[in-house]
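This document starts with one chain, in the form predicted alone, laid out as structure tokens.
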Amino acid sequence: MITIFPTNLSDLQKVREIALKTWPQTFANILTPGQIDYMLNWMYQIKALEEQVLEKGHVFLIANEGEKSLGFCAYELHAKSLYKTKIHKIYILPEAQGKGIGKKLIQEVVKIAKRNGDTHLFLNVNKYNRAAIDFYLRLGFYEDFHEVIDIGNGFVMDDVVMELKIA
């Protein structure tokens, strides 16, 4: 059975290992080895994940079978506009996915942004993930636009913005 959970600063730690595990085979074909390398140092630091959570007010859930991590989520109430949340990270483990944890994570970001008034969730996703832009468009996300984000050392998220009403 998956339960799902918000977690506390010493969750961190499973968040950084299933993002390490899931990064290099999910981008292995869209970012080059540098890039991938440069995103998880710069998003997936204890520190950065700390500094997320603490200052920049995500919170993350973490899907467990057991006692095993095997996706998680960090999600933003009110992110850009005071009725929208924004799903900032979704991760599951290769070998987890197919189980329907993505979609129990994101329904449960459903219940808690519409317990607190928001109308839509919405994410970015690298406009060369088809997988994923099928994912979310099987859960009703629709495309809303396109954006190029420079996140330094000559790098840039490449993204489709996605969006869900809820309400």
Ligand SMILES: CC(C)(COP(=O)(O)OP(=O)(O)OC[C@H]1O[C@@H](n2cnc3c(N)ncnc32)[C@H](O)[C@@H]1OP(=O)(O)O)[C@@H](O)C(=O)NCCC(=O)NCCS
Contents of the next structure:
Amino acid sequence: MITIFPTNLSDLQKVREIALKTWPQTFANILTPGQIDYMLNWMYQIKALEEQVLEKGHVFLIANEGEKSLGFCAYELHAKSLYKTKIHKIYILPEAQGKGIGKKLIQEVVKIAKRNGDTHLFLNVNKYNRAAIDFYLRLGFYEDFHEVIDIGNGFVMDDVVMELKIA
Ligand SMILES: CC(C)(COP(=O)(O)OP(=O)(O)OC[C@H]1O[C@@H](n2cnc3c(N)ncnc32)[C@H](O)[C@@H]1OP(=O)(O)O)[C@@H](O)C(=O)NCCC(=O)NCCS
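Moving from the form predicted alone to the form predicted together with this ligand:
Every component of the complex follows; first up is the chain already shown.
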């Protein structure tokens, strides 16, 4: 059985471990190894994760099977506009993908977002990450617009912004 719970700061090490195990496979054919290292370093150092929680209002949910953590997602209520919740991250360990855990995490965020009065979820996904885009489409998200974001060191994020109406 999969259980989902909000993390406290001491769980961020689990988030980091799942990301380190999932990113290389997810982005092997999409980003250079240099960019994968750069982005993991930038977003998944424990200090960076703590800053996301304490200063930026990101909330991490972890999905567990028994004692084992299999995936996480991070969301921010009322991001950008007052009525939209942003999904900042969602990663499921490679061996646990395709078993409904991603859907469960998104459904949990939908519940929380609605409870807090938001009308939409939105997120950025790399435009070449076909599997993730198809997953979001399956859950009812639509493509809103494309954006290229300069993240320094000569790297960009070449993204699609996708949105889901929840109210
Ligand atoms: C993308 C990801 C979060 C999806 O989570 P998941 O647990 O593997 O997906 P689920 O098993 O919950 O799938 C939910 C539904 O989407 C469908 N789906 C999942 N992946 C799909 C794909 N590649 N193509 C088409 N449909 C897909 C499933 O069939 C399922 O449909 P159903 O509800 O009708 O049964 C997960 O696979 C993952 O972590 N991938 C690597 C990291 C990544 O790309 N993260 C997103 C970064 S923006």
